[in-house]
Amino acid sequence: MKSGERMRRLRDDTTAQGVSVDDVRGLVVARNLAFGQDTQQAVARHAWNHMFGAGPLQGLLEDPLVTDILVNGHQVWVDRGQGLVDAGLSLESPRAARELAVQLATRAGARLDDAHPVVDAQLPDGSRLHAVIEPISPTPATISLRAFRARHLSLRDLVQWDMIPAQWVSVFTALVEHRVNLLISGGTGTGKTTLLSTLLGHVPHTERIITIEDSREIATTHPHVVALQSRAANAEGAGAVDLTELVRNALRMRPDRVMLGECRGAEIRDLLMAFNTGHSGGAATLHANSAHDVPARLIALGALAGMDPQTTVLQVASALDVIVHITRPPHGRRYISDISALTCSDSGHLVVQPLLTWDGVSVPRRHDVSVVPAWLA
């Protein structure tokens, strides 16, 4: 029997809800679509990948070291924490890449065609999908996948990965214990959400955590987490729920801590108000080139929310305590380079004061500060 006919018969017998590779293998055996255990398993895996997974990219998506999968035309690249490298496989043709992009978009419940050539959605396994097709893209399709990892990491795991020095484990534990309001900054793919997810595991289990994200990426084993996710408008332009609305609603849900997956717009106003009205111990992530660039980014975001610079400075200085910055040099590993205090100067400017710094290799440096925070003492 031809491969296409096998796929058709399997598709007729299955649904996308809760179907495992073993379920598909049972159908392969029942329908006599293949003989021999190895062949049956291979056919089942191939069928599952193409019907319910990411097709030829599924193996990369299941690699625990892979964070990003990028398809340019029909070439495939991956990031395993050391920068982009050739994945060692390619799709059959650029046209096959477009077909895969459309298939993934459909699986994510989104539309991708000539009328809607860009999609930003989430796959059933939690992985984030972004795809662009012609005519927006010069090739038939460009696909970007950000893998979702449900595994909870500990601070010791981050030490083993050389993301933080061992001397800082107690520092991060104290940051959570003393309910310090954190801003985790860094570039794209540096591990901001990974660090945030790790810190959630150290929050006492008697506390209620509300997480707010555009695309769900925060993963934790904490027993009392309510995960809120924004929603784009439907084809009629209705039904949108943005981060600003979610932050406001989170405050009505009796949170002990509020965690914002990524702060990049007008939601900054409501987040700062939350941190200034008794909701301590919260955190948010922010894109920034360095810790010293954070004040300018915050003022720019405040402008999007209709706040003037002076108001933003006062709100930030009162709401946020510490900046944790993550660095990833070109073709290098990710590591936390700075832990800094965020204060307001007498002249009314935000000041970033380094407390702890690390170059990723040598012994971390502790800076002399006039007033040592309780969690650093």
Ligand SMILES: Nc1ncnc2c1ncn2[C@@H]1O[C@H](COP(=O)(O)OP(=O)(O)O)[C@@H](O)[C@H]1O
Contents of the next structure:
Amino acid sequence: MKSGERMRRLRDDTTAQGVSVDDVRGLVVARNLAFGQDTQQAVARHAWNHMFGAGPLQGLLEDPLVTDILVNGHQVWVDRGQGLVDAGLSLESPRAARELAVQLATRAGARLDDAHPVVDAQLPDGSRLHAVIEPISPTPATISLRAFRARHLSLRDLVQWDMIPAQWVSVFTALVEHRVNLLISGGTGTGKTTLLSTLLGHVPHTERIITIEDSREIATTHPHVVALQSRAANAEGAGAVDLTELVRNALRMRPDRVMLGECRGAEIRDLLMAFNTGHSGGAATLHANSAHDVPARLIALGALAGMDPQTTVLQVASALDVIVHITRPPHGRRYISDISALTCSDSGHLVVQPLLTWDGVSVPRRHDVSVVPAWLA
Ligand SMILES: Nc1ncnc2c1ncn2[C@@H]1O[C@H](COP(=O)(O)OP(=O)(O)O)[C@@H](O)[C@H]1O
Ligand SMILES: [Mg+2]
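Please show me the structure of the same protein in the form predicted in complex with this ligand, now that we have looked at it in the form predicted alone.
Next comes the full complex, this chain leading.
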């Protein structure tokens, strides 16, 4: 039997969601589609990858080290935490990349066609799909996949990864315990969401956490988490629910802590208001290249929400207590380089005052400050 015919017969039988490779294997055996255990397994795996997974990219997506998979034309690149390398496989043709992009978008419940040539959506396994097709893309399709790792990390794991020095485990647990409002800053893919997820695992299990994200990336072992996710408008331009609306709604859901996956727009206004009206112990991540860039970034975001710089400074100074900055040198290991206090100077400027710093190698440094915050005492 040709593989196309095999696939068609399988597809007729497996329209339901949540089908495992074993289910498909059961069908392969029951319908005599292949003989010999190894062949049956290989056929089932191949069929599952193409019908329910990411096709030829599924193997990479399941590799625990892989964080990103990028397809340009038919070339495939992969990041296993050390920067991009050739994935060692290529799609049949640039056309095949377009077909794959369309299939993945459908699987994510989104559209990708001439009328909607860009898609940003989430695959059933939680991975994030971004794809563009011609003529926006220079080749029939350009695909970017960010793997979702449903791994539950502890601060000890981050020490093992050399992301934080062992001396800081107690610092982070104190930050959580003292309900300090945190801003986690860093470049793209430095591990901001990973750190946020890890910290959530240290929140007492009696507390109710509400997380707000554009696409679900926060993974935690905490038993009481409500993960809200924004939604883009549908093809008719209706039904959008943005982060601002979600932050407002979260406050009506009796949260003990509100966590914003990534702050990148006007939702900053509502977040600052929430933190200033008794919602402590919250956190947000922010894209910034250094801790010292954070004030300017916050003022720029405030402007998107119609706030003048002075208002933003005052709101930020009372809402946010600490900045945790993650550094990733080019081609290097990610590590937390600064834990700083965020305050307002007498002249009305935001001041980032380093409290603890680390170069990623030596013993971390504790800076002398006139007022030692309670969580550091
Ligand atoms: N210290 C680390 N070492 C290796 N990989 C990491 C580390 N921190 C995060 N990652 C991985 O890098 C990817 C990006 O991390 P993420 O937390 O989503 O970054 P950000 O939120 O800063 O964009 C994830 O797949 C994550 O598992
Ligand atoms: Mg993130």
